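In structure tokens, the next block holds one chain alone, the form predicted on its own.
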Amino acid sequence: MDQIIFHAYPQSPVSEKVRVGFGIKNLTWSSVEVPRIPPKPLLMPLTGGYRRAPVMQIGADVYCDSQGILRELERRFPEPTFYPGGSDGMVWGVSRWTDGTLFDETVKLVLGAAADELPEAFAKDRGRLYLGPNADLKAVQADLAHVISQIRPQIGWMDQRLSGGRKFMLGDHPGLPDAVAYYLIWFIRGRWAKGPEFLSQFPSVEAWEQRVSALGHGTQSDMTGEEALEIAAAAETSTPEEIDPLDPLGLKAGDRVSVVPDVDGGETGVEGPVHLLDRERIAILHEDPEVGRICIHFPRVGYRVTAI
């Protein structure tokens, strides 16, 4: 069964990478709307504590970060591909700017521009996750002179690309590295109020900007929290185990292990027996009384495994 249940929030500019993932696919989905913050009574059994947003469920598996549950839609989901025109592999590498540099200087764009009118609770929450333990959105506010000088060439880089008549980043048809980018100029068009304007600099990626959200986000219809809980208690796990001898780690089927973003962003570990290890990719196995045993996948790059 390949049901797809996407648990995010409306707000999420990571959970719009993923619907621009499903409207590329022109892919049919289930939308759980989870909180903004903590505490998520309805996400956490099926991710073992992991409490970011989007999480994708497919029956007894579970796949937590944009990353992996995009490569787990070009798997499950082959035509159209992410990767046209045969870019497979550097388009991940364009992933690791996007959702590295080029995040970490748009979120405290956002959230500095934003310090005096943020929620309290928001503000402590997000701060604590994405700028560490020593947050301080003031003096993010006080730099962001800085920051839009950070942002403002990489933009004009996407820009440059656009030129010249491309209608996506990778040609006449849309691909992996229009999801990965598109999300940050959505991001800061509606949460930043000068966006609009100073995205009225860089015409082409204005036009492309058009086109990408012209793709819609496939067919989307609600669920409850409920719902989805008793869909992953019906159902089994569908990952095979599978080991790689050559993980660096080491590790076997059955060791038990920690993952968590590698970031201080104060969160805690999901922990489990090691399912599936390869190159890409881990999964554990978890145990909950709502929904029996579940598969959590994780990607590797930009995540922690320990062994305990």
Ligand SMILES: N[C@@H](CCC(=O)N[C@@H](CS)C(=O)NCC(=O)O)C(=O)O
Second form
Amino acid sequence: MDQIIFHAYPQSPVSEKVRVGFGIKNLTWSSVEVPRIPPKPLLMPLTGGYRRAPVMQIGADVYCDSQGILRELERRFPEPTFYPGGSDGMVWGVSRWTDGTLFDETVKLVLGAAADELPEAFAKDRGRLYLGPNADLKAVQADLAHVISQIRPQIGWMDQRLSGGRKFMLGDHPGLPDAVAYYLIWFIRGRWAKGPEFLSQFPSVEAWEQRVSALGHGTQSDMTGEEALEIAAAAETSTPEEIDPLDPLGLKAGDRVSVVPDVDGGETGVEGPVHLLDRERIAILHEDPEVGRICIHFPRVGYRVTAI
Ligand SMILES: N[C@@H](CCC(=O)N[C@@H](CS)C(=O)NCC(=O)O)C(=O)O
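Could the form predicted together with the named molecule be shown next, to go alongside the form predicted on its own?
All chains and molecules follow, beginning with the one already shown.
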């Protein structure tokens, strides 16, 4: 059974990216709402310490990071494809742009503009996660005009792409570039007071935004964190052991590693023996007293793997 359990919270933009992915593929999924800041006691047994949203669970397999989640959705549910017109491959580069430069600038915009109103604990947590140990939201606020000057041309690129009647980024059918671009427009509109006014200068983006929103999120029902843990405890991983002999790190099955987002976010690495290793993915095994043996998957791009 490929029951999809999605651990996230409604306000999370990166989770919205995957929810759009569910919509494109018209999938049925169970939603477990997790807290917006740690502690996340019902998530940790599944992720071995990875704290970000979203996380997808299918039985005893746990997928961290939206990039890995979308890739796994395509693998398990190939139709309709995220790659209309055979656009696989470099289309992932669009995701690296939006999750990289554009996401970083957008986070600065949203946090900086709201610096005076954010709850203290949230501001402290997100400041450390996204802006480093010396995070200064007031300084970001003072620099907002520059931040906007960085974001504006990048949204202009989207507008240009969509002008002239293109329905979605790749043509008539929605695909990966729509999900990975849309979530930041959704974030800007919903979380920056001046977002709607700012976006009104991009008419093609606004029209496309309506079309992506109309795709919906597939079919969702609610599940508790406890239920999700029970499902994990009753399941075994469905991932076979497989190791790429050409892996640059030269790791073998069973080698113990730590996997952590490759940014200065103050995050803890997830540790365990390597179970699956290929060009795109790494999965490690993790034993937890509550759920037993779990297989935790990460993308390679954006993650640092260290032998321990
Ligand atoms: N590269 C990650 C980024 C995830 C991310 O930064 N998510 C935000 C929420 S949109 C987050 O986890 N914030 C901290 C938290 O929720 O604890 C992905 O693509 O999933």
